[in-house]
Amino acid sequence: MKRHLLTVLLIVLSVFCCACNHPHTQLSFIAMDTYITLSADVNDGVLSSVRQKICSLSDALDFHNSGSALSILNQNAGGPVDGDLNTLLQLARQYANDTGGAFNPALGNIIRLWDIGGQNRLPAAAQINDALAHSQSGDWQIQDGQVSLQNGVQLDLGGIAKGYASDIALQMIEQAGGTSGLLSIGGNIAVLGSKNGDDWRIAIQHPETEQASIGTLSVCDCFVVTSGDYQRYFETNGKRYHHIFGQNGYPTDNSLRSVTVVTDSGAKADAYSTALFVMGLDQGLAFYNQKQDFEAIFITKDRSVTVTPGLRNRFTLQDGGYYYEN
């Protein structure tokens, strides 16, 4: 956890140094099990309110806290929901459907079994198969503020919660009159407006070199989220087991090292970056061609970089050991 926070902090600082000439208020804190930095042209009170909101979301959505609203929902196999939890679960259901279950918030039993970042267990195949039988995307529904969890499904919203929090945070800043800002919630980036009339330059984490970037994105008024196999993992007998699980109950094992998604919603960027990583390069590109409501950067284990058309003039690759596939 400490190593992950340090990596996030260094990447965040490399982004925020671009904004140091702005009359921005800045606030940093830890919530949602990660390092968060807010910077915007609003007063201290606004950012304090944003922090309170994020901390409230963190408490409500904590999968590992038996007293959280999400955990109580899991314990009761569903029930009524309202407010942010209702909105977030509706989005989670939509993105699970859109991606054919590649984004699957029903993997709570799988996540608890492996406990990556905690006990770092390597379960037996029989244990994985049993947990998987109770982790199917179709075994939960939400309708009219009522959640139904079937077949022992346990919801974990870790693949969308930070993105949703960035949506809410940016809305609060805009409602307070903010016109320029950059927020990082564990590396989930939200940018508002521009930086002195220019695009914001966002560092993209290097998949092989800790505390370094592989390239930069020039963007404004959008959300940028990266999912990679280097973010939370353990290694046994030379094999890496990371926290992004495929539909077979095992950490996804395909050609990808990371996927970065750029779009107009933090929740969508968060969910889609996970889903595209699970899909793999070819299926991920097919999904992009079908949806056309986001842009993406795919980085593979063989060091190829595939950039969708909307980002080709906005992404600058900095590591000469990597090459553009398109």
Ligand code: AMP
Second form
Amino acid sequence: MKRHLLTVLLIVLSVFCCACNHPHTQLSFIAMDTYITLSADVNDGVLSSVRQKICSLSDALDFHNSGSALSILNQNAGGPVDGDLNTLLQLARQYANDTGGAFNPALGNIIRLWDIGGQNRLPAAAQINDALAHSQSGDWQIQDGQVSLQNGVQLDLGGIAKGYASDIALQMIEQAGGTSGLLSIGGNIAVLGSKNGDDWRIAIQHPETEQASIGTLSVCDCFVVTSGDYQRYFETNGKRYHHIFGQNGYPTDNSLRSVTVVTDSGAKADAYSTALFVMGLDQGLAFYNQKQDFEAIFITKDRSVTVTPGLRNRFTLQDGGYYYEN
Ligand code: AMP
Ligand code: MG
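Now show me the form predicted in complex with ligand AMP; what you just gave was the form predicted on its own.
The complete assembly is shown below, putting the previous chain first.
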């Protein structure tokens, strides 16, 4: 985890240095179990308010802290919600439906069982099946500010919370009059406006080499989120067990190393990148053709790179060992 944070930090800093010649204020801190860097053309006070907001979201959404608002819902099999938790859970429900349960915030029991990045357990099949029976996407609802969890479902918002936080942070900066900015919440990137009239160049993490990028994206006014099997994992007997779970309760095991999503909402980019990683390349491309509301880059274990049409002029591959699939 720490090594990954360093990688994110280095890549973000290298991007931020390009922005040093215009009056951006910058602020870096740790929250949401990750490294956060904010840079925008607003004053220090605005970025301090954004930090406070992100820290309060971090407290409310922490699955591992028994006192968080999310944990209290989990302990009580639901209850009333308002504000950000209400909005975020409605989005989570919608993306779970849209992705046919590939994005599944009801996986809390599975996530706790494996505890990737913590205890790093390799559970017995019976334990996984038991946890899976209490992790079904259809076993929770939210309506009129009331959440209901059935069948022991525990909600975990780790696959969407950082993206949602980037939405809120960007909104706050815009409301304060900001017109140009680059925010990174553990690699969940939000870009506002342009960089002196040019696109922002966003480095995409190399899936095999730490502290290196595989390519760059030239974009403005959008959110860029990557899910990958290198972000949080352990290895035993030559096999990697990472933090993104498929519908069988095991870490997803398909051809993908990473998926990057570019779209107009941080929460959507975050939920979709997790979901596409679970779906795999073919199903992911079918989902792309069906939805048409995002763009993506898929990188596979055999070093192929598939870029959806809207990003083909925007992505530059830097590693000659990888090849374009399309
Ligand atoms: P991300 O890095 O955004 O792809 O999200 C991974 C995190 O989301 C994990 O650390 C878990 O907390 C949670 N998670 C794992 N698998 C899923 C899934 N299939 N759907 C939704 N959230 C998941
Ligand atoms: Mg995600």
